[in-house]
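Next up: just one chain, as structure tokens, the form predicted alone.
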Amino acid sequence: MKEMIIKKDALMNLLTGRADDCQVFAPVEVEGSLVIKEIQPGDEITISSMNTKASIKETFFPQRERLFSYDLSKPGEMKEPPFSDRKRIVFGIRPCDAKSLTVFDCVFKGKDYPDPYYIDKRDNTIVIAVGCNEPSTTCFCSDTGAGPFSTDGADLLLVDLDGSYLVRVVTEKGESFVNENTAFTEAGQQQAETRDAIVDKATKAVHAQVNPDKVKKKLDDGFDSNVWDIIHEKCIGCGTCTYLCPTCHCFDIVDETTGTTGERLRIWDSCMYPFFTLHASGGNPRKTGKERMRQRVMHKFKYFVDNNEMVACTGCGRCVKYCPVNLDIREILKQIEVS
């Protein structure tokens, strides 16, 4: 794999430049939380030890998206808000949220029912992922196929090396941006030798705790299992952990109108809510806690590996940091293995 060099305030300066011909997305503190965010003047791109607080979703799959509009007074008529071909720049991002687009690219790029959306955005956007040095307590990508070092779903992978990066160059349209800025030089064996003691000791850093495997064999027959009527006990269904989540893809369509005119749009939803398969007649297949919990498990580790043959989880923690009951999702997994 090809590797380059270039120094931190080189790759800033080239990233707030293209702000100009392209949307750049990167970290950026808003009071007192770290986002990802388009960046404009004055803001200043920070690179922490601690990863973003939301992940890279809403940048692919918005949280609140016009599919068309309408008027009824012109029935047949519908306007589709315009494709754009303008590229887009996310840096930044960890590879957790890297390897999170190879399962929004299984759901929304499939061949029976593609998303021009989500294509539209995924196909115009170089992604550049930042490796981490300093894997939280909270992580565990190493357990769902990641890694602090992980290049999937990245066109780009940067090494920290204090006043430079070294770049992982993993696809054709990253070749493509090192190739047209000439900031980017080749690397050399010692900087290759201190890339790879960063790896290893990061690597180490995340202590294997689940075993996806385990798991998706106990659920394969754990429909029925009595475990689900313990782990859900303190959920309390708010929902903070499918909204963190950067695999997590649940979402309704509502129409909003105002007289004759009116506008489709597309919403985050989740699983976890009571409403979620609420039926017209009333009926609700998933009416207690159990049964929604059962859903989101089953869906992560065993419903989508067998559709995808990948478990629908980065291992990113951010539901295990966040979760205001302090609900972890590595327990709940090692409850169902030893079921």
Second form
Amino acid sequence: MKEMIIKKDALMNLLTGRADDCQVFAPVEVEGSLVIKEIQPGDEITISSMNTKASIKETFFPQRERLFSYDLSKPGEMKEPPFSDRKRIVFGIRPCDAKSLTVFDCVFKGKDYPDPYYIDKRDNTIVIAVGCNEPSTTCFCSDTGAGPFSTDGADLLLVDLDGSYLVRVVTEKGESFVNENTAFTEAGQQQAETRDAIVDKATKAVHAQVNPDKVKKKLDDGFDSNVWDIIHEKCIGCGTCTYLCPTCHCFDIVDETTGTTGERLRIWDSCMYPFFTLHASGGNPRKTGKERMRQRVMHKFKYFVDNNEMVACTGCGRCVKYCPVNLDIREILKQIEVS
Amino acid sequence: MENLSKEIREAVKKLFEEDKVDLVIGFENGSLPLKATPCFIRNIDDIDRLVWNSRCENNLAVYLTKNKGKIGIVAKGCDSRAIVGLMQENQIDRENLVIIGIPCGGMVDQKKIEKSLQEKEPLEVKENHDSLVIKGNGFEETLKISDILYDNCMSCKHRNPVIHDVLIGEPVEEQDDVDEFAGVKAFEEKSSDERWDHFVKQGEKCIRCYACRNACPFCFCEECSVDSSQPQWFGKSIALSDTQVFHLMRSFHIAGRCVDCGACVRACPMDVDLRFFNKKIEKDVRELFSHEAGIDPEAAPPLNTYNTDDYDDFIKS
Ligand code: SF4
Ligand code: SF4
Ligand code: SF4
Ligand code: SF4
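Let me have the form predicted together with the partner chain next, following on from the form predicted alone.
Next comes the full complex, and the chain you just saw is listed first.
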């Protein structure tokens, strides 16, 4: 893999200087929390050892997305939002979030249901991820097929070498970005060695905790297992885990109208909500927390694997960290493994 | 703390032996160093999982409306207040409930700890009487518990359970001289623009995950009005006005019921300042109806009843 070097301040200048001809999204501190947002003049990009609270999902699959608008007084007329060719750069996300884009690609860019809204954003975006020199105790990305320096889903992967970044060029899109900018120079032998040491240390820091292959085997005939009776007990059925999760992609479609005009919106939904599967008849196939938790786990670690040969979890640890009752997905998987 | 944990286990053991409970809801050690987590004990062999420390922050009363049978519950001050509130609303099968009360020294605020550790990660935590010793990669820090309590714990007026069948440990001193409404009063002083600005900022942070609602012991409605689609009272997206209306609705629906346990604030992943809504309404209810939520099982919540001499100045002829 081709590797380049760029000074940190040169890269920051390059990113903030681009804001006119393209949108740049990066982590910024807002009221004490790290969030990914479109950079405005004066914003300071912050790369910290902590991951952002919300994932990159919003940037490709917004929580509230207009599909089209209409006016009932003009039957048959629908206005789609403008699809633009405006280039976008996503900078500073972690490899677990970059990896989540490969999960989204299966859903929204697959051959069955190509989704123009997603594809427009995805194809116009260059993803520049930054590897994790200091993984957190909640990270388990190495178990889910990614890792603190995984290049999956990224166009460029950066390794933090203190004053500069070593840039791994992953895709052609990444390659042309690097070629367009003279601030990138070829990496040397010594930098490659430093990179090895950092990658090695970080990779060792992410301890193996769950084994998705073993879990999958249990799940294959575990639909009626009694492990589901207890696992969900303390869950309060909020949407925190699914809304913060970079891979959860279930949605609802609603209309919002004022007078004769209206918009059809796609909004996030969550399998942890009882109303997610409520039928118009009043019946509900997932009546209790038990069925809902089973669905969340099955979807991530069995159905998605059956359909796409990858787990729908990148091991980012957000659900681990922010679940209000500390219902840790790793513990759930361990319990399933030994069930 | 070890002693209190032991005492809880002994009490629970006795309850199982005397066949007074089929299920005990308490706390066990969580999966992260700073976390304790709710646990459901159905078997006397599992009682050693039960613990007590300054991180047993969830309000366990939330589970009472979801479980049936003979239940024992570990209840600190605010859990007990929530139980009283639920009794007032006929949500509790009191005959089949054993309240294992535990006087509370306050719960430590995970976000305050995170802040004081900056970006260092806790790997090991030891709790002494009044401090937490937190160890991580190349550091050890001692934090005084009283400095890092949740805001609501800092002004909590009923740390001792207001109702209990068994009491663990010794009563703690109540914080009688603290003004629990100091924050609200300061907020009331602000101009309406500033207050609106704060409300807008909080609304913009919210992702409508409903963790606040679901963590709240009083949000037990089978169908919440925000979920209803026939009729649809609320827009379902994160458009600011819809989010704000959700918060107004929730604040008003817990008026005179909220016991300021802080469960919603703790559950919120986005640091939305929910307490400022609820505490303001609590203050209004206190002033207008002389009602304090979660104290007297016989009292009726003010919005569930009326008196001919109720405050009615807001009715303009
Ligand atoms: S965040 Fe925790 S409590 Fe909320 S739905 Fe997910 S597992 Fe349940
Ligand atoms: S399931 Fe949890 S750990 Fe896995 S990707 Fe989603 S939020 Fe991250
Ligand atoms: S509100 Fe009071 S009783 Fe509840 S945790 Fe805080 S100090 Fe304890
Ligand atoms: S928990 Fe926080 S983010 Fe979630 S709905 Fe409540 S206020 Fe909004």
